[in-house]
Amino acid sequence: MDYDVVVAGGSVAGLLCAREIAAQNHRVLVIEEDYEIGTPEHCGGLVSTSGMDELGIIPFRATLDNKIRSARVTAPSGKDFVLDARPQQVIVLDRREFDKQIAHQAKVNGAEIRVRTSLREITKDGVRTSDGEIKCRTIVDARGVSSLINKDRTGTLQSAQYEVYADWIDKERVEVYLDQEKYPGFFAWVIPTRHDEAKVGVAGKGINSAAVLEDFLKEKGRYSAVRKIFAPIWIKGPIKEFVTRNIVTVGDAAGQAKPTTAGGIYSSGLGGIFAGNAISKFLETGKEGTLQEYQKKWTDKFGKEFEQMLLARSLLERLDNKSINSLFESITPEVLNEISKEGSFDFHTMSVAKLLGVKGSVKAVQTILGNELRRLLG
């Protein structure tokens, strides 16, 4: 049988845009290497109602997890801050679940979805897969970071994620800690899940994550960990193009997860939904010129704040851990009142802007941060 688009990768961007291009009543194939949907789940799953909401889906009993109702940050010193996580309707997702209803929404749409069917290649007239060639008109590129990494090994950090099970972990409580020489240019974060249920992981520059979490785990106390997951993740930002001739990248594999935490439920998804619109007007159209609508799109709802978020980024990394027990020792109680008050899960930078800003914080940070700072808080 043959298709109008085969999405390779069945993770949240794809599904979403299959859902998208199915509704408009095209053939759509969905074809995911990995012998389930959703997994394996390296994805820490935190999102915002709101960015549910735009997704356009209202999760099942089984696809949440949990609620945040706060979120402690913690300096090399031990010495942290938290803030309070209720306004900004941060939930936690079970992943594998969540994409499982992403891919019942595209069922119903009427996509067909094939596990343990991988792209080998992009041919003439369509793709070649595991299961053979199949024709088509459109190819989706959703295998995620997989697709980045032979193309630019810079812009991905190591990471390892674990599920344990501890009777430390607040069940309430999003942990983030921040130690340039532990975890350089990135943190570690533990996640909970359920009732003394977490995910907890780590990622930096030239570091052996599994051995650093270990560490990061002893310390924290006794635990059992239940799965572990080692994946790269890509912090470098959107890739120049979203679209060539008639292949489509979304998602990961198209640098749409945040710079600043790798996450990228809510801009992947939004992603995989702009593409799918803008590939059913090209089905319907024949022109392809409406598939550049899609980064259009995407860049005018997140281009600037991925922007902000490299440059945060690239101020952050050039902070060492003097500098940065310094600049938690200058944050007062009404910067974290603002920042949970009027800060964006979603859209983060501004928050992060007024911590390295803050009124107080010592000259040192200042000198190495200089203009660049400014025009973040710009």
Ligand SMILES: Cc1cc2nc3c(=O)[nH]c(=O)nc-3n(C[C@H](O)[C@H](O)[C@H](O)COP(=O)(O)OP(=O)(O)OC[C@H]3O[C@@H](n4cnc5c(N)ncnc54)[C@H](O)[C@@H]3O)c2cc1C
Given for the second form:
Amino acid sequence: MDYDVVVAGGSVAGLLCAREIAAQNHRVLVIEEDYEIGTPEHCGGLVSTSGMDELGIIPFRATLDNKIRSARVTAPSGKDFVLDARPQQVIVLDRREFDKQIAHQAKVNGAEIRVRTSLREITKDGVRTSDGEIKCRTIVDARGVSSLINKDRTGTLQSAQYEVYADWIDKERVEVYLDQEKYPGFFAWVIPTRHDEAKVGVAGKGINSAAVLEDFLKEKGRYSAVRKIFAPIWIKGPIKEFVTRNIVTVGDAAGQAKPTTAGGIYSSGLGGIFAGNAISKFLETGKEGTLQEYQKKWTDKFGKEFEQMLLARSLLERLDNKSINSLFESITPEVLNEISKEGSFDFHTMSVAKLLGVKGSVKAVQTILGNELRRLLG
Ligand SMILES: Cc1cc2nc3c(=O)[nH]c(=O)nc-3n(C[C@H](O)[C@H](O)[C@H](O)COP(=O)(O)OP(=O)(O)OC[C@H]3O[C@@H](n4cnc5c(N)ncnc54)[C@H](O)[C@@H]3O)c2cc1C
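Condition change, the form predicted on its own to the form predicted together with the named molecule:
Next comes the full complex, and the chain you just saw is listed first.
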């Protein structure tokens, strides 16, 4: 055997998985098809500090771009509300630096990392890569959404995200724009990174994301786009089997990003950690059942919340612009206050349910959503 484990994909889930395996003195190799860890960055970088704590990472200075104080959500009519984000301690990471920080943690523990090396095929005793055959006992698929697209195209939306310089960016405020005609089933976002700098993106069902984003930016005002990135996002939730024989799927490749926002640094990252711990145990005991503990642990933590997110998504998808506009009219300062204080960035369906179920909220919304809304409200 060349290695105990080969991890395909050197991003947050794969690197955290390797970090845990190496910590138990097993031989682990991470192969990354791009020429640099962290590049090309295709992420907004929004994450909670409590999520980072659970991932075991204190961001370096270079890793931390910004701190968020509020979030403004705007309806198609232009009516908006603002949530105080301070209690939830949300930060913006520079993913290029963040991924390198985890790569460094993995390396310190003893993992090896090879960039510009791509997984081509899983063989009977290891993997075939662009760099030749490698023998190993266990394979980790951490190839992100690209791994899922090959299996199921129906769960992806195309996103576009530009890094822009503009003077209309509020450094401390994330912005979300809902509009079922422009961004069906998703939204447009502005994530500030520094003074006058932000990641601005859109995603939606069946849209030309680049054209829609450019229209959005034109409406916002003058800007310079210094980077453009297009990437699929997965909104269908976790796959059925995280483990098949000696192949362990982690992170976005296992559908571990939130179906509502596609955020996955935390939930995909923890997937990598849980998998790494289970693989280490398997290597020590030889009992295949220990690999399954990973799926159980992830599902115990996120299963219910992800089911609720899928339900929230299916409800929101059915609202047209008129219903969203009326909903915004009925949101009271008390509800916003409650969400700001008690809401959770990582487990946020309760906040969505509160917004959808506000007392006296439009009849149209209640009629459309009926029983399902009651299920979401518990
Ligand atoms: C536009 C956009 C904005 C987002 N914003 C946020 C956000 O604000 N907050 C948040 O929490 N999440 C966000 N996400 C989601 C977040 O980026 C992912 O959940 C997270 O990066 C998942 O990590 P991962 O390691 O599972 O997969 P990925 O980060 O997708 O990494 C997969 C890696 O595998 C490599 N790879 C692919 N194929 C092969 C192969 N054959 N061989 C070797 N390597 C391979 C890729 O090059 C890549 O490095 C966003 C996603 C997108 C697209």
